[in-house]
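Consider the single chain below, provided in structure tokens and representing the form predicted alone.
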Amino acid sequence: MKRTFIALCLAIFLGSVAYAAESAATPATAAPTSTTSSSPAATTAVMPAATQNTPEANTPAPDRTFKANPMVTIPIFLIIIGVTMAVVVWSAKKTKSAADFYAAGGGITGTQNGWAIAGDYMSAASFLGISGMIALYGYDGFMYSVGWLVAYITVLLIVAEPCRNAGKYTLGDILSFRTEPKPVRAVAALSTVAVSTFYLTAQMVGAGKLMQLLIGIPYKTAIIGVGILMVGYVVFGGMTATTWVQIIKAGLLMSGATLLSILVAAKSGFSPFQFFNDIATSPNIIEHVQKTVLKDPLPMPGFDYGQRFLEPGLFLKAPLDQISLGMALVLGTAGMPHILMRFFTVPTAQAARKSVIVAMFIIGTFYILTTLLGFGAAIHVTPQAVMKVDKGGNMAAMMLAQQMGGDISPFIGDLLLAFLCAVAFATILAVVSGLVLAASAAIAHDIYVNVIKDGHADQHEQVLAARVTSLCVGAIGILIGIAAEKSNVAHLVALAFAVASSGNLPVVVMSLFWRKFNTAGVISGLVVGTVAAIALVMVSPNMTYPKKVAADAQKVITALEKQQADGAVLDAKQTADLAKAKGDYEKNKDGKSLMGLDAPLFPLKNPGIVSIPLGFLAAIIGCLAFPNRRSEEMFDEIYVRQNTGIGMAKAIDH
């Protein structure tokens, strides 16, 4: 099987340094001027770093264009692919049983964990989603990085070491400690997929994007290369290899972002005053706020769209948008799979905290360097250009490295991009590891092994059953990557967060702090939670809206057309925008959203502050109207073993 492995991996990679050279030698095509497309540009074509009529003193080079050299990239992307199989080699030697597979035996370090914590948690949606919303949205986009942040204070006080003693391998084996093993691992596992359903598509949509810039193929057929890739490294390591990878990634992923930060802050000369000066008076933020945000055809008198930026309201229009979030991920890292399953890899409960500390360390310092990356993008590179390429924002931070690297040389250009290019495939690729393990987990020791088979299942074959789901996990992920392109993955990544607290979060919780509650409390919990948060999502302003996107285009059509009537001339961009408006108008004005809706039936963005205490009630309720003595009996247990650690070597030992 590891011949196997290693040999579809050269297939790719030479694959890939073959398409990489027959681009290089081909001229690259200019990016199209129109403005009327609503597909992001190929992140490979030559592309103007300003869109026209922008203010000129604030605008790039025009010389600059965005595009990765095969070059410079390619050799970088291939060390780094292959100290990652070397660690898979090295593993696959090592996953011998279950537990080596699902959580390396039990044989990680507090200081090892907490990075690949760290590394699991710092994913693409952070890395490349969160820069781009604050340099298409500013304050709204750094509520995400606040968000993520603060949850650790969460998992620390509350999960880490509790889950730690309590658990096995999975959300499963927590909840069905004193419960009705079959029904409650069948359900849990049921919101384990979907929790890891929407992160893993967050994922998905940023390596195709990547694998775009990095060769040059076709978005679909690197999302399938890869998925196979990726999904490969899950099969063959398991929890050893997926923990070294995040591990390594980390450490990359820290020293990337520190060296772009510290050529951001020095454009403002180490003054913060200066740098946010810089982005309250920049023309193209200003423009952008104005035409595309707010979409004030012309600009209002008197108002401060450049201060507009710094202030929350551009993308969660509502306070309760902020309110919901900020729920939905201080709540919903304590009950994601794949993070939960990083304290059952700790010999000891000590360590489970300590791995906490230094996650919440490092995670806390990279937030705040993506801050700087956000705000810099938008300052140097433009928001519309970041739009240019992909309307989602998710090429700023690679756009801003080019852009800083290339003030310098426009080697150092090329060399800063493709090092922060082959960082973020390596960042995808820990936490999709993550993540298939986590699911595939959920299906096979939960569904498999003990829905099932009842618990009788030799080790040959429960590994067997983890390889065969993580490869249908991955194969699902490839799916929905291909059809989740244009969305922006921080968002994605939020609405995961929101299952996970709406969902997972009020029954493991409860499960352990609260004697009365059982299977009946754990199932209505699980299944109420999991349904609203989903369900709101569906119908509300996230989904796209046709008749809403008429209406803005008829806005600009209005104030467009009474200028012309009252006798001025319009200009080269305005007659652009012109034409477009009507074309979204026309094609717009009679459609519906995927679920048959003409506008939105619930309100805000993220769902949290409904779901959340949608699953707290349902799980009281449920509990309260079968109640279950065995549960409470057994309380007792599983209170002493969560805070004292016996019975967990039992517990891994089949």
Given for the second form:
Amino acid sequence: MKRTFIALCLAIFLGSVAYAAESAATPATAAPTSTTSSSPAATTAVMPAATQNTPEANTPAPDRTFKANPMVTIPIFLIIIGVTMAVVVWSAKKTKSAADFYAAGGGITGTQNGWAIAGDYMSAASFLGISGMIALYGYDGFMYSVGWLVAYITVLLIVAEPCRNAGKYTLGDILSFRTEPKPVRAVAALSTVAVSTFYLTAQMVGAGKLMQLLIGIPYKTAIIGVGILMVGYVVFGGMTATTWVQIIKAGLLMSGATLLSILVAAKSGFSPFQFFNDIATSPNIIEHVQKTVLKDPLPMPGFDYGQRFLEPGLFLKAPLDQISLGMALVLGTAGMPHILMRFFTVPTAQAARKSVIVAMFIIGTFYILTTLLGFGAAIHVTPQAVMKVDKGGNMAAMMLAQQMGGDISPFIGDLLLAFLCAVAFATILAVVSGLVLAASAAIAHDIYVNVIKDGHADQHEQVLAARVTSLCVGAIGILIGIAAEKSNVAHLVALAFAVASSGNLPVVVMSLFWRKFNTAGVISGLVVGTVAAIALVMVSPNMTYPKKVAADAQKVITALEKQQADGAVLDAKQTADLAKAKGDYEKNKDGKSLMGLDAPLFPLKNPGIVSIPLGFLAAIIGCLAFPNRRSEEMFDEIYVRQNTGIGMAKAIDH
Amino acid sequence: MAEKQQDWSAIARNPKFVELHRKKTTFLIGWWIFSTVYYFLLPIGAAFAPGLFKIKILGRINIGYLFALSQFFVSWGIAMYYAHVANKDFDRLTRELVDELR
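Mind pulling up the form predicted in complex with its partner chain next to the form predicted alone we just looked at?
In what comes next, the whole complex appears, and the chain from above leads the way.
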């Protein structure tokens, strides 16, 4: 049984590598050579668009103009890989028991754990995405970032310490305390795996695209590279290695952001007034707000377009969606399995408390610095140049690094950019490792050890199960990452938070604080919350609706054909656009969305506002419908334990 | 599970525990509600009172920016205050309770 399981996992893993290696080999014969060979041309032509402030209408192939210098980037990457590998070797020696593997033996201090939480939480998406959003839409990007910090108030006040006192390794441990362990653990594990998979897929696809864009590695090679490192960290080093990778990453990210912020602030003489004045009077920002964002063909007399960049409403135009996302963040962060798991690594509730506070200061400072980077990119790189490299603005911080360093000397520009690339790389590794570990813990500890083996597994077997599971989860992560290259994954992060807030959080809170809560409540709450969140996203505007794509293509066709009819000759780009629009129209005009819909059924991109109340309601109804005396009688025990830590499961098993 | 069998319902009735539980519940729920309301004022305000957010206060810095920035400081403030109260009050009560049971 065990042998077949391991063999199966190995087969999946090797299969994925073979599959990916084959497809990666065709476009670029060997991955490492391709990075060096393709770029000398690119590096000399780095960012002409950014240094000249006026955007030119037809610069050909804008995506080739911005790329990191591999001669600088590769060594920095190798240093990071080398250091983290050393950490893995060191922690592999210390990882002997299940507690070592899942919870680093409870030997992480509060401050270390704080850095690790920050490293686990701040993804490349928040680092690059939010600074890009600020660079393109100003104030709204900053407003968006606030919820990611406020979310930690819920973690601090409601879940951190009780979880440390009442839990052991996983969400299932907390939930099964006074319920029927088997069904509850099974459902909790499924929900953990669902959340981790959504989040992991978004991270993997993002990682692949980022590496492709930054250093020119083919997508599949990037995914496999990241995947192998991630599996290596988790399988050999368990929680200890994952923690230290996250701490290293948080340190790198904070130093990168601080350094760059100082350079940006120096340009405005370290005066906030001057800085805001620079934003509001930048001719490029004024033009960007007028033409691209507000789409006024001619400036409205007397309207201050520069100041408009500092006011809300340029990007986030659906307040209900915003509130819905806010709810998912505030409640979802506290239900994220990889965040909950971090609290089992510290020895006491006091250390758990301290770690959240340390994490809050790091995360908060980081988002404030991100504002400086985003606005800095808008002033110095210009929104036009940022949009030319990536429509969503994801490269804003990177371009800013190169620009700020390049103002000192071109080599420092390359160096700073390479450093930020390395930060992004470390960021991806840290976040995906945490997710793989959380998912593996749910499968190995909850399902294998406690459901299949009834908790009768010795330390050796538990660690083996955990390692094999991590290997499988990692391999599946790689496979999904490769398969999802072309698909729309933007909604997956929102989906992960929606499931965590609608499924996990209600049942965690009620398990810890409500006397009557029982098995039926956990199961109905988890199932309804998770299913509601997923179902609402499936019918939301996040999905691709071919009819809408076709309608948009039709608009382009009509506009261009009208120009042609008026006697204008289309340039090469317009002709290509017309052909593409026609193709899109033909391909999509009879299509339906994944759910067979023509248009979204649910109007919001974030389901939280509906699915969170549903999750709570289902948990309450389920539990009241099937009352259980034993669960009620055991409430005193869990309540005393979670408040005082008396009889706390020792992190180190004797 | 526990090394020593505790009488959990007796501890739950212990006056020290009742005091700890009462103080903690009031504090945690109160501040959680405060922080949540304060946070949701941001998207709600930006959507329904944009005029207010646009008022310039310091040079070009407007209320909206200061309000968003204040969210960070309010969150940190709550965190620090909680740490202070927890270290002083909650931990002391817990220690006294644990000592009494020993």
